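So this first bit is one chain, no partners, the form predicted alone, shown in structure tokens.
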Amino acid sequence: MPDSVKINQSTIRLIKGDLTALDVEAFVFYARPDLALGSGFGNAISMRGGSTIKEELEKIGGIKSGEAVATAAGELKAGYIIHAAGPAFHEENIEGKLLITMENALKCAEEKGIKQLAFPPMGAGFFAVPLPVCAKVMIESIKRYLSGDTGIKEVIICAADNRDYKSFAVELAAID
């Protein structure tokens, strides 16, 4: 199965690794609407990135589900973090809400002039978005976005483990 697919002048690439350790222009964090960093990746961002990220988030205050906002990435290798709040815990219309979240995260990156962006499996895991739904919606929305007029040249999906990787590999292979 391919680990990358070309869409127009852009590439979708699938890797395995630690999202917060990537040397990329920006990465997306699946945020809570109150923008508190919390545990898991949020804790890694807080610990590795330093206090400036939390301070910037406190100034913003919060966002609604489906919205995205960018902050600097502090001491992390990335230049920016795009905090995107999406559906959680078996809400109705998870697919539609995740699609809006993805579109807004990509638009936020575009507005910042970001050309390289990495995503985790959005909402899979703690927020209980089913992995097959997550992979399908993410690949579809990224493909659709990159098919349009965009300055984004590379979108990386960073899977933490083999289970996540395999789900995305199947969806990536299905792109025609």
Contents of the next structure:
Amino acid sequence: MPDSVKINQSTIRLIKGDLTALDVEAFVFYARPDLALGSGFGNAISMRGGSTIKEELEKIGGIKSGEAVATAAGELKAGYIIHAAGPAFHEENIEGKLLITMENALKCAEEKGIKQLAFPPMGAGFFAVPLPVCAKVMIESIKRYLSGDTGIKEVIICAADNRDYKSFAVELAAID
Amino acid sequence: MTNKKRSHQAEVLIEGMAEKLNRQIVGSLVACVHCGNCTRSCHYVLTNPDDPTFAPAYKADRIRKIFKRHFDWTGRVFPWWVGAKSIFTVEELEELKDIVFGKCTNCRRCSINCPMGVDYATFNRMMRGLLVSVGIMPEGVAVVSKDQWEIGNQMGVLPEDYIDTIEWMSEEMQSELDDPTAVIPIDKMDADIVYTINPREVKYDPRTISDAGKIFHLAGENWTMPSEGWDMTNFGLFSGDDALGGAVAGRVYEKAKELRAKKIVISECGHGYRSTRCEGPNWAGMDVEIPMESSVITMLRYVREGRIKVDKTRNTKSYTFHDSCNNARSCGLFEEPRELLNLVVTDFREMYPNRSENYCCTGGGGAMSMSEYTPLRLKSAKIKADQLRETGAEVVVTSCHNCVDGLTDLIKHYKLGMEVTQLVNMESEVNKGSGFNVSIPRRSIALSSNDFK
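Next up, the form predicted together with its partner chain. The previous block was the form predicted alone.
In what comes next, the whole complex appears, and the chain from above leads the way.
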């Protein structure tokens, strides 16, 4: 199965790795509307990135579900973090809400002039978005966005383990 | 019929229940005859004798009534007759949360004492998982689960910190043994043993890693530690989230396979042992061919085979042994730790009841991470405190990191003045150097509920 697919002038690339340690222009953090970093990736952002990220988030205050906001990435290798608040815990219309969240995260990156953006499996895992749904919606959304007029040249999907990786590999292989 | 509107979360929970019902759970849901035997086995009931809401049968009925209303024909046709009742509001779900997380440690003592074979702990765990799936859970459960999903271990230890700690312990080991070959190998291919640990060891008690390392080294073991997939604990067991259980266990199995290790050895941890060795393959949906064993069995084998030598006469304190519920009741691991302990101490005092009838440390089932229930937990710990006090022992030994924390907390609360340690610490001390110098086991580091915040 391919680990990357070309869409117009852009690439979708699938990797297995450590999201918050990636040397990329920006990565997406699946946030809560109150923008608290919390545990998991939030803990890694706090530990590796330092306190300035939290301070910037506190100034922003919060976002609505489905929205995305960018902050600097402190001492992380990435330049920016896109904080996107998506659906969680089997709430109604997961697919529709995840699509909106994806679109807003991509637009937010575009507005910042970001050309390389990494995503985790959005909402899968702790937030209980079913992995097959997550993979299908994410690939569909990224494909649609990159098919349009965009400055984003590379979208990376960063799987935490083989379980995540396999689900995305199947969806990636299905791209025409 | 009621016209009460059901919340979306309650709808999802009921739909999810349909998927979770298997023969074991349905058998347990229909078999209860309310004989009351479970009340005599539960540490919550024994320490709250005037409150019937702690009885396992009562708690089970909170779940059973939903099952009857939606999945049992008697409850669908005659709900008033069989006590069937649905669930509607978020407040009702919150009440259920306080029962299944706050009033039960899933210790399974009631399960093995039920003459009808009702396994309350199993469907209590099922309900935990259903509540977690709709986002209703204690804050500590959320924190720990998210760490394990996203960082790969339940204490959020970053990869660089894990590697740093292993390298540090490797240096300590070299220095202590004065042997440059005494190192902790990381990601060594084709090792006979891949050693997996609890993140608590990295974060709060790293000397247990070097203690184990010393034993492996002195035994001449061909061993390694993995750079990832090293956390053999599994919060999925506590939260009821089978997907988390499968993801975590899968990472351990896949890494061991990638390293072509011949065996996975699981450090002393009750729920880690049960999750990795017993439940994990089912959660992960994997055929796991690599054998797995507790480090207790590994250490005992070294002594039996003469690969390490011990001298019990050098250790004259009085010791008792606490059986972890997951090790003893759920996995039958209770004779080997006693055999090993008796090989390294002269004064062993059995605790009663023991083995599969032992009482929970009262910090099981993830209770140590749920600070909102701490007063209730410590009150219920009186039964364990009495058990410990009656032994008259100076030191309680256990083969479970979670029990170390639970016991340490209750020993402090009830002012028992006992030390808590694990077999790996004792055996390593006994084997230190060539002269069998026995020193007093290190007191374990107390871990408070706040550490999970």
